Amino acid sequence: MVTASAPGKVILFGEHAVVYGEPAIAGAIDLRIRVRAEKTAKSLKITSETKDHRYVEKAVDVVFEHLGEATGLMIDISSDLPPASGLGSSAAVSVATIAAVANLLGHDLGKNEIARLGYKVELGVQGAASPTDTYTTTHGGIQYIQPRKKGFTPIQASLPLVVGYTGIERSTKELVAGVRKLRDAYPELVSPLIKNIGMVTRQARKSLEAGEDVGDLMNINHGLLEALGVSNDALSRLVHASREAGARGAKLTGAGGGGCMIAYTPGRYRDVINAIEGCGSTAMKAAISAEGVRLE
């Protein structure tokens, strides 16, 4: 039996603008998905808290194809991450499954290889995907993403974060399409917003590397995302409650339209958690995880 785990992720800066070639910054968080794999005579049996097993099934197929080996499997999944929340649960379960099954078959895959196979899984299930989530959950830490160069650069920094979950599921595909429609209708107004998000992200990289406060930059980023129409009442309520409770900065994370927001909470995480829970939402302390996928 082998158990592997992988962290969830948040987008710290740059969501939506990254679709248009601007940089983004993603961070792995210490909320993890754990996959336990055991050989069995049966083909594949999966037990988990969710009924959506597509990513696990595809990950098993990808590993078998990559290694040229196969076996019956019993797989059990437990998660700290709410599903469909924008915290990278599909990437984390894909990557953890790949690591666990490969190790069970006697193979120790490198992290770049695991990330590549994880991206293949997400692409196979979704039809379109970005390598950001699978790379971040595999390698951990904070990653500066440059889509035009197809590159990832680690940023050595740590951030005390609280995640607030609205409980609202949303479609990333629909939200991305909505921003594109808005840009096509008003290019002279919307294109500068996208470029400004890119400028905020570049400054955030400099500030993180210098150990400086990024709260104001988070707030600016959220305002620009609101102008793109991807926030909603639930997210804005949690963002403003967090700031009023002492967060240095707060913003939505990911596609928006529901899902989660993040608050930068040096010294005030308990106050911010109480404020988010006071709005009737779920709050989770979520520090940056320097460690990506690992065998437990």
Second form
Number of protein chains: 2
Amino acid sequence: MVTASAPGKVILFGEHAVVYGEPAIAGAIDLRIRVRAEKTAKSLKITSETKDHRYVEKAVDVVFEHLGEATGLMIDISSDLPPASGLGSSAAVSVATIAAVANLLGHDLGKNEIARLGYKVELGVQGAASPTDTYTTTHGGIQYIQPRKKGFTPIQASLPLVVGYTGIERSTKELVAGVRKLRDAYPELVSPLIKNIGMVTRQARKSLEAGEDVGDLMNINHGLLEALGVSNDALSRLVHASREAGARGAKLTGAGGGGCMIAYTPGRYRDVINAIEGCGSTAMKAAISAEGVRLE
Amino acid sequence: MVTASAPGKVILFGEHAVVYGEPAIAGAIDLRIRVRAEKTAKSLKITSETKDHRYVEKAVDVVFEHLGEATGLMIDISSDLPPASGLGSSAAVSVATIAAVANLLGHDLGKNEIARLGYKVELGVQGAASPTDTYTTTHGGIQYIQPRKKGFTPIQASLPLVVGYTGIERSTKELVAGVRKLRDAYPELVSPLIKNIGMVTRQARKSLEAGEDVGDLMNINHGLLEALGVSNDALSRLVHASREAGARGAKLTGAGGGGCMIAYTPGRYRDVINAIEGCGSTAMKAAISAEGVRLE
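Given the form predicted alone, corresponding form predicted in complex with another copy of the chain:
Every chain and every other molecule in the complex is listed next, the one we just looked at coming first.
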């Protein structure tokens, strides 16, 4: 029996702008998905709190194919992450499954190999995917993403965060399409706005590397996302409630339209959690996780 | 006895950016202040719902000095505008007082003269002032403001609006200083953001003149103001509640940090008023007023 775990992720800066070639910054968070794999004589049996087993099934296929081996499996999944919340649970479960099954079969895949196979799982299930989630959950830490170079660069920094979850599921595809529609309607206004998000992200990298406060930069980034039309009432309430409770900065994270927001809360996480819960939403303390996928 | 009235105003586009030389658009709204002036043997006596009579007293001084005449006066003021809400009540009461008192003394001042004297009143009371409020309340309609040319150009357009008032008083001075501080901390991020507001305002002028929908432009402008840090929980709630109730666009208006927001509500003003009142705030239907100061 082998147990592997992998962390969830948040986008710290640059969501949506990354679609247009601007950089983004993602961070692994210490809310993890654990995958326990055991050999059985029978075929695949999965137990988890969710009914959507597509990523686990695809991950088993992908790792069997990669290794040229197969076995009967019993897989049990437990998670700190709300599903479909934009915190990268599908990438984390894919990557943790690959690591657990490979190890169970006596193989120690390198991290780049695991990330590559994880990306293949997301591509297989979704048809289209970004490598950001699978790369970040595999390697952990904070990653600076340059889409035009197809490259990831780790940023050494710690960041005390609170994640607030609106409970609202949303379609990333529709939100990305909405931004494109706005950009097509007003290219001369929206293109500089997207470039401005890229500038904020570059500055955030510098500030993080220098150990400086990134609260104002998160707030600016949130406003620019509001301008792109991807915030909504629920996200905006949590963002403002967090700031009024003492967060240094707060922004929606990921696609917007629901899902999650993050608050940067040096020394004030309890007040901020209370403020978010006071809005009827779920709040989770979430530090950056230096560790990516690991065997337990 | 003479009664003069003058309209309140909202900033439709460009607040804060106008401080840095970008254009702005202001609109007179059909919520008015009425000033009734009557000659008496005694000195000045003012009755109104508010206790702050500084603008009225200064306006009487300024108009007496301008005309080289004086008289005992009884002045009664009634207003559709909440005081200190950022809807230009001080400019409206100054301008209406000047028109009423001049007329009572048998003089018919031209509008440019009234606007100039009104600006003098605001300068005298506040120490510093922008001519926007007094110009707009005097001339009415929608005014395109070019601070670098010190010029106003009327825009012919109608605009069904709802004004939501948070009930929160705020200091314009502090909010303007906050933007300056952010700009000083991150000039290379905040300067393009301010320029972007200017671009939105120029586009809004074109769209208004063409009779096109300016909802998206109001939403973009609001997001950019969020990015400048001048929105807050109360404003943001009213903005999002209005949009979810069917407003085509919504933004804070004026300095932010409290005060008012506006929603662009073609055909949906009742739903939007209900949504704002549902947040515990005051909502007022407010079409653009083509008429500025007038004798009743």
